[in-house]
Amino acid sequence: MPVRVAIAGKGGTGKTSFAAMLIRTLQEGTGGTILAVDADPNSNLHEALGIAVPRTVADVLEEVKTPGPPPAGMPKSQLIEYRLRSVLVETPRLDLLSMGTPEGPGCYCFPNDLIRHHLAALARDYDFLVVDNEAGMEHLSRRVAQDMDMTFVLSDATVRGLRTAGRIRALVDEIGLKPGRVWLVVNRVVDRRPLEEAIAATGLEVGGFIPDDKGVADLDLHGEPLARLPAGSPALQAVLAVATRAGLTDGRTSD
């Protein structure tokens, strides 16, 4: 079974940038295989990773909604799972599944259940499953990120952001998700001292602080992949410290 990691947070916290840097850290620090899942309809994890995504899960679901019988002898559920596997983008030691654009009208309960089942089956072939969740809180009830070993809740370095992080944890408890060990990660930090009271009020275990890093901002501004960050990047080093504290790496790099 893989180590299953979810990343959650409100929009604008740098959730996807953290996901990309965490994936890079796992690649360099463990040498393990990773299945990355971009569960955000505003899909841009592939851009942060520098991976092209020709088709998404949303494309598959739209195809399945089109009237017409499946191939002879193939149940509809098996057809969906086959097509989902066909949109998996494979690279050495890192594969990516992108959920794609918002669902739109109509009921997607059946396909969503199949996606969860498909992820569980597919992830068995990897050392790590990293799920970059949709921004906000309402999506958590879809349970795509159910049964995680750990969840990182991202906040920006504001009191308002930290209050949202606390509400995300409360919602996780309320709807009965199994997030594993939950860590708070505060992003773009310049001075943490004014935030200490709000951090304590979240009730979350602190995984670490990611400093405001001009290198990350510049790459994001120009749409460049974060793979281009130098090894000495303050943000990348902070993500390594978070991953080490969470027990995902031993703090060293293998590459």
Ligand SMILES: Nc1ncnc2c1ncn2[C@@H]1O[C@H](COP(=O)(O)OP(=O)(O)OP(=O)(O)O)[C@@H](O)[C@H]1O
The other form holds:
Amino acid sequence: MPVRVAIAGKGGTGKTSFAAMLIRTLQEGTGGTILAVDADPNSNLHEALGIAVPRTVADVLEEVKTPGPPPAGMPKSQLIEYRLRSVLVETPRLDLLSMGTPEGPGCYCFPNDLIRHHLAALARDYDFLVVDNEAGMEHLSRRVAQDMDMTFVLSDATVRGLRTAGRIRALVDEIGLKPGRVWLVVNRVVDRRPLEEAIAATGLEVGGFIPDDKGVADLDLHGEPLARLPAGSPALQAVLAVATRAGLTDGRTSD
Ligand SMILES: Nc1ncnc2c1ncn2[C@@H]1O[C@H](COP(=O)(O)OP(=O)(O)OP(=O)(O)O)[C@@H](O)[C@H]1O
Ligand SMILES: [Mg+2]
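Mind giving me the form predicted together with the named molecule, seeing as the form predicted alone was just shown?
To see the whole picture, the full complex is given below, headed by that same chain.
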């Protein structure tokens, strides 16, 4: 069974950047295999990781929805599983599945349940499952992977942002998700002192503070993957510290 890690938080707090840096940290700090899932319809985790994604799960759902002769004798569930595997982008020790944007009208509840089921089955082959979620609270309820071992709630370095992080935590409980151990990660921190009170008020366990790092913003500005961050990057170092505190790595990197 993999260690299942979710990343949540309001828009623009750095979820995708954190996910990409965490994945790199896991690649370099463990010998493990990783399944990364981009659960944001506006997929961009692949860009942060520098991996091309030709097709998404939403594309597969569209194909399954379109009436046509199914391959002889293949039940719909098996067909979805087969097609899910076909959209998985495989690289050494890191595979990526992008959910994509469901198009057109119609209820996706049935396929979403199936996807959830198949995703759990697929994830069993890996050491880590890392899910980058869509921004905002309302989407968490239809999150593709609901049963996690840990969730990192990202916040920007503002009092208002931290209040939102606290509300996200409450909502997770309200709608009955199983987030596992929940960690607050405050991103783009310049000075943490004015935030201490608001951090305590969230009631969340602090996973760590990621500094505002020009290297991260510059790579994003030029559409370059975060794999290009130098090993000494302050943000990357801070993500390593978070991963170590959360027990995901032992704090060392292999290269
Ligand atoms: N530690 C950091 N230092 C500097 N810039 C950062 C840092 N983390 C993220 N950014 C920048 O902040 C912006 C938003 O980051 P990102 O896309 O990771 O957020 P997000 O929460 O995934 O957004 P969305 O809600 O749209 O999915 C990007 O331009 C990114 O380069
Ligand atoms: Mg994002």
